[in-house]
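This document starts with one chain, in the form predicted on its own, laid out as C-alpha cells.
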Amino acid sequence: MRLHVGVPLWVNQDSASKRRRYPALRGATAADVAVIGGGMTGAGIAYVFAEAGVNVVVLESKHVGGGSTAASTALLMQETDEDLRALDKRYGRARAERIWHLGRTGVRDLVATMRQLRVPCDLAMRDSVHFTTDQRRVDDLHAEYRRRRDAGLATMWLDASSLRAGTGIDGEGAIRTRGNAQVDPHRGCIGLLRAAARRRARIFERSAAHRIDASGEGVVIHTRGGIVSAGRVIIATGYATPAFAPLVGRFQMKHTYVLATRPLRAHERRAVGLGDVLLLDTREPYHYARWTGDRRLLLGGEDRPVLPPSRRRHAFTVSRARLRDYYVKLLPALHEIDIEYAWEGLFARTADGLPFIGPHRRYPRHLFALGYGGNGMTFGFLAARLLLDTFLERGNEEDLELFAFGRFRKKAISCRSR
C-alpha cells in the first residue's frame, strides 16, 4: 500500500532525495541486529544501536525517508493521542503520568541527538496549544489541564483573551504545554540514517525484506538479492505488513490529510495571528498546524479510516477542501492565501494511542517498534532506547511494559482480579 498520496513538501524540497544514497543489498552479510524500515524510526534505532557499538544493517524496501516520514507534518510532541485522563482510566494514575513523562523524554532525546549531530533539519523547539472553540469542552479541558499541572508537567491554562493573543484564534480556552519541537522529518531522517553509517552500520535501500526465517540462534532475512543473518530483527515499519498477518487486526490504519501554504510576508503572518506554536484542537479527529522554518504554514487533520485504493484519490480531493475551509473559518486571513502542496499520509494507531514497543510471544528473535498515531518521530526515537536496553538486557521492564504487546491482555486480568 501507498505510503502516501501528493507530493509532500519535505520530499519537493530535498533535491538530493531524487539521487540514490545507498546500495541495494547483494550476496550475503551478517549483523548483530538487522533493522527492516528506513524511516524515522529505524534511522532513529541504527544511530543508536550503532553508537553503543552493535554490527547494525538497515534494509528499506524502496528510498529511505520516503514512506510514512515525508508525509509527517513532523511535529515532537510529548502529549499522547489519548489525554492523560484517558490513560489514567486505562491503566491508573502512576502508568499514565509515567507515560507521559516518557513522551517528554523522547523528545528531548531526539532534540539532543539532532543538537548534537548537527543535523541540518529545521530543528526548533516549540510550545503547543491544545484548544477549543466549544463552550461545553471547556471545563474537561481545564480538567485535563489541572492533570498535566499536577504530573508536573510545563503547562499553564490559556483563557479565551490569552488565546486569541497568542493564536488569534477566537476559542473558549486552551492548554499550553513547554518542551515540545518540531523538524524537516526527511531531513532529520536523513541525517541520523548517515550520523549511523559513519559509526559503521550498513544500510541498503531497494532491498525489502521477503521472508524471516527464525531460530534459537537468530535470524535469516531474505531479500530479492541477498541475504543478512542477524542475531535480532526489528520491525520497524510503522504497522504490520501482510507479512504479520496476526498483528494486524491490532491497528487502525488510518489516512491523514496536510496542506502547505506558499511563504507569507511578514504582514500576510502578522494577519494570520498564530505565533509559532503547534497547534491542536479537541476535536474528534483533531485538527493540527504549525509554521516551517520558510514561513509557510502546514495545515493538517481530517483523519480518516484506511479507505480501499479505488476511492483514496477521491477522498484526496474531498479532505484537502474541508481541511481548507476549517482552517479559513477558524484563521480567517487564509482566505487570501495560496496553498502550494498537498498530501495525504498513511498511519497506524492503536486502541489507546500507544505504540508497540518490544518482543512478541508468536515471533522469536523478533523486536518490533510500531504503531505510533501522531507522535511517531517521539515514540519511534523513544523506541530505539528502550529497545536497545532490551537488546544488551539492561532491564527496564517497568518501562517496556507500558508499550507491550500484552498490556490489554493484563489490563483485562487485573480488572477480573479485583
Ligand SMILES: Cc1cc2nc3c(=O)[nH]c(=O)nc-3n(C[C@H](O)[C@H](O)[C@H](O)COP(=O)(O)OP(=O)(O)OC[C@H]3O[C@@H](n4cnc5c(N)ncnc54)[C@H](O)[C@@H]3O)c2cc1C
The other form holds:
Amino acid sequence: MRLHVGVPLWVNQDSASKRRRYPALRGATAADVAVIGGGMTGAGIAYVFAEAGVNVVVLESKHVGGGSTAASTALLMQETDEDLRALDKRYGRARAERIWHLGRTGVRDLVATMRQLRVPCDLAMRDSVHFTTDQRRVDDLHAEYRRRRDAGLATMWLDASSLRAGTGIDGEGAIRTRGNAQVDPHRGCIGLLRAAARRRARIFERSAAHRIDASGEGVVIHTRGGIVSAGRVIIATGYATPAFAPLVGRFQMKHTYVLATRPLRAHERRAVGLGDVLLLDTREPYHYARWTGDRRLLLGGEDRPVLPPSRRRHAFTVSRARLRDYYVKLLPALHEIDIEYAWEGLFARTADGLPFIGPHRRYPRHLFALGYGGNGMTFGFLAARLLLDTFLERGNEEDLELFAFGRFRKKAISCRSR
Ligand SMILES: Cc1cc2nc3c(=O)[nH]c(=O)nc-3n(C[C@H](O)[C@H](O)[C@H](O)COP(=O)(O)OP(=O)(O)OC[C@H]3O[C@@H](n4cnc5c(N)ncnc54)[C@H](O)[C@@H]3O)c2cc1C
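Form predicted on its own already given; the form predicted together with this ligand follows:
Below: every chain and molecule of the assembly, starting with the one above.
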C-alpha cells in the first residue's frame, strides 16, 4: 500500500541528495536482531538496541523514513488517542494511569535522546491545548481535565477567555497539558538511524523482507538479494502487512490529511492569533494544528476509513478543501494565507487506540511494534524501550501486558500503581 499521497513538507525540505543512502542487502549475514521497517519505530529500535550493544540489522523495503513517518505531523504527545476517562472505563484506573504515565515517559525519553544525540530535527517542547467550540461538550472535557489532574498530569483548565488569549479561538474551554513536543519526523528518523549506524547497526534499503522462516533457534529472513539469520525479528512495518494475514483484522487503516501554509511573517502570525502550542479539537474525526520551525502552520485531520485506490485521489481533493474550510472558520486570518503543501497519509488504528507491542503466540521468535493511531512518534519509541527489556529479559511483563495482542481477552489485569 502507498503510505502517502502528495509530497510531505519534510521530504521536500530534506532532499534525498543531502542524506546518505544505505546499500541493498547482498549475500548472507547474521545478527542478534533483525528489524523489518526503517520508519520512526524501526529507527528507535535500531538505536536503542545498538546502544545496548545488540548486533542489529535493519531491512527497509524502500527508503528509510519514507513511509508514514514522512507524512507525520509529529506532535510528540503523551495523550493517547482515547481520553484517560475512556481508558479508565475499558481497563480500570490503575492501568489507564499507567498507560498515560508511559506516554509521558515516552515523550521525555525521545526528547532527551534526540537532544543528547544532537539530532538536527527542529525539536521543541510544546504544551498541547485540547479545546472545544461546542457548549454541549464542555462538561465532558472538564471532567477529563479533572481526571488528568487527579492522575498527577501537568494540566490546567482554560476558560473561554484564556483559550481566546492563547490560541485566537472563540471556543468554550480547553485542557492545556505540559510536557509535549514537536519534531521534524523525517530528519528525526534519519538522525536516529545515523546514531544507530555509528553504534554498528547495519541498515539496508531497497531490501524488502519477502519471507521469514522461524525455528526454535531463530529466524531466517529472505530478501531479493540476500538472507539474514537472526535470533529474533522485530516487525516495525507500521501495521500488519499481508505477510501476517491472521493479524490484519486487528488494524483499521485510515487516511488522514495535512495542509502546510507558506512561512508566515510576524504580523500574519499575530493576526492568526495561535500561540506556540499543539492544538487539538474534540470533534470526531478530530483536527489538530501546530507551527513548524520555519513558521508555517500545519493543519491536520479529517481522518476517514481506508478507500479503494481508485477513490483515493478524489477523497484527497475533497478532504483538503474541507480541512481548509474548517480552519478558516476557526482562525479567520488564515483566509489570506496560501497553502503550499497538501498531503495524505495512511495510519493504522487498533480497537483501543493503543499499539501492539510484544510477542504473538502464532509467530515464534518474532516481536511486534505496530498500530499506533495518531501517536506513533511517542509510542514507537516506547516500544523500542519495552522490546529491549523483553529481549534482555529485564522483566517488564506488567507494562507489556498493557500493549499485548491478548489484552482484549483479559478483563482484570493487575498493574502496579505509579
Ligand atoms: C498524516 C499523518 C500524521 C500523523 N501525525 C502524527 C503525530 O502528530 N504524532 C504522532 O505521534 N504520530 C502521528 N502519525 C502517526 C505516525 O506518523 C506513525 O505512527 C509512525 O510514523 C509510524 O512509524 P513506523 O516506523 O511504525 O511506520 P512507517 O514510517 O510506515 O515505517 C514502516 C516501514 O516499513 C517498511 N516496510 C513495510 N514492509 C516491509 C517489508 N516487508 N520489508 C522491509 N520493510 C518494509 C515501509 O517501507 C516503511 O518505510 C501521523 C501519521 C500520518 C500518516
